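Given next, in structure tokens, is a single chain: the form predicted alone.
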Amino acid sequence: MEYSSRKEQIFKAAAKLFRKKGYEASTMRELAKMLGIEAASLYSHIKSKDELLETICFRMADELLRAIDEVNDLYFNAEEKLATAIKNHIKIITGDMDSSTVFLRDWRRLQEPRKSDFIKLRNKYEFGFTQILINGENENVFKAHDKKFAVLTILSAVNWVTEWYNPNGSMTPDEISEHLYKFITSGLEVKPVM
């Protein structure tokens, strides 16, 4: 994400300050310290501290749907379609690591009916995962027997990387996603094409 004017180094610094101390125990004064302005100075940018985290989160639901919709609009298989899935997400939430923390970590912390909202496009996300399993199976290259608790693996596995990931590690994002690519898909039985 790229942060130019002020509107969005305000939620640069609020992303940060969240992933560091949590949503609930951060504050617009703690907030506004960071950038070098007057508490007060916030609000003629921003309505409240609501508003912060429904940005973060669903700009970072925006990045990742369209990832998504745009591998599964590609006439790959679904062994390429998985691996590309992969690796987008493993790039968008390592680009942003103080957003997606947030968004990974306080979405439940917004308030009704954007909370909702949210889960509408978690859940289409998680369809779109869903929809290269159901292919991988029409293909006969995939077999999960329960595709909601597959897809929960694979977006559990994905999104710990938030956790561990270091920029200056010894792991770049495409190595990360290639490993996870394998370590999932050997739990999806892989067949070989026939």
Given for the second form:
There are 2 protein chains.
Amino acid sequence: MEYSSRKEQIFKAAAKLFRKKGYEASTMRELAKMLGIEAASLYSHIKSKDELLETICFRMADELLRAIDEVNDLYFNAEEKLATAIKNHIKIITGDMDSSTVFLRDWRRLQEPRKSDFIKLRNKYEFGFTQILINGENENVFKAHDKKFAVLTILSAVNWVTEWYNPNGSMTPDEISEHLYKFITSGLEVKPVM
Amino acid sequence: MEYSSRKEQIFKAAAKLFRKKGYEASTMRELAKMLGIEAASLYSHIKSKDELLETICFRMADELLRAIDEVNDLYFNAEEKLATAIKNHIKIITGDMDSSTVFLRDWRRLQEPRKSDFIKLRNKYEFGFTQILINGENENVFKAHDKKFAVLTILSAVNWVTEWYNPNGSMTPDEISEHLYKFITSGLEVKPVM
DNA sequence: TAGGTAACCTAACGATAGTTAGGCAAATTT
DNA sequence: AAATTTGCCTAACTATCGTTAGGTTACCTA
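Let's see the other form, the form predicted together with the DNA, since the form predicted alone is already up.
Everything in the complex follows now, all chains and molecules, and the chain you saw is the first one.
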């Protein structure tokens, strides 16, 4: 179809509103106002407010999972894998800042059992990164005493981008990815040159 | 005084509740139930729900700022400064997980003009870290092409600890600080040995 | 052209939120 | 002992929330 359906428009507006105000602080009446309709009219298209949150969170999770699986399937070495995984991650979250902010910040408001499902997906994603580190250790290019710790730290760094990234700012997503990759692999320290 | 005042008990319970549910999703009736009183009784001690959030956020901000100022005042070299700043940060946030979670997650719900005040304090704290990096560059021990970027990444890593730290877990705050310092300065990469 | 459906509307329901008013009893102060 | 304060109570107000019911209009399709 040429244009996005009304339902898709609602999801998009919801992501934008939830990002700005947070899920709990956003009202259906505000969302409706963004779309130029009455709150009750939303229910011709969606089942509930929870459906909006679920859809936004799980779409994002699915997209990220697909990306990490693809990276781990392709036969790069660990360094390439990590660089690509970071690059994909940044591309995905900067590509839809509204959804990714909701995905990172408001998933806690999901109702059970969807919340548990979500956490499982997130753990799966984390494990995708863990595999890369294991890979890197075997290839003797990465060291990480505590891999779980390392993965969480890496993900915290890449996810923090949602807090400050500006599409009109000076850094492109790929530049951010490069910076992050360098930081994650080398850190701050000046290495002895000789 | 021997025991904490009723008002302090309320702040503490509020931090615990807000951490679990988030500020917006927490109700005064729930908070009252935790303390074994009626919701209306809370208002003998506090002015409003907003006061709870404000107090929790600003106390944390003040404590962190005091710590970074102290570090920058003491005449350590940049490496010592960074290590101590991280150690202090981790000690403070692991020392009060309830408050620090609220501080990191719910500050967005602060009302203006307190919200702007809060952001100013946070920027001041960030600048404390920036100064350490500048220091380190002058001493030729740290490199950071984009210092703002580096500081945000460092803080995202240290703040993420609130998401998984468990006082009864296997890592002590000081061990976490050491891990983080190593990661932040060296990253993952295996350095060429010779 | 008749029938159906998609997309909206107004009105309102029931639940729940933060907060206030006013009072009572125990503890503290004078 | 009298007076005041502290800490709680019950009851209720007002606002706002997500959502439903039922109706109207415009468009598409058979």
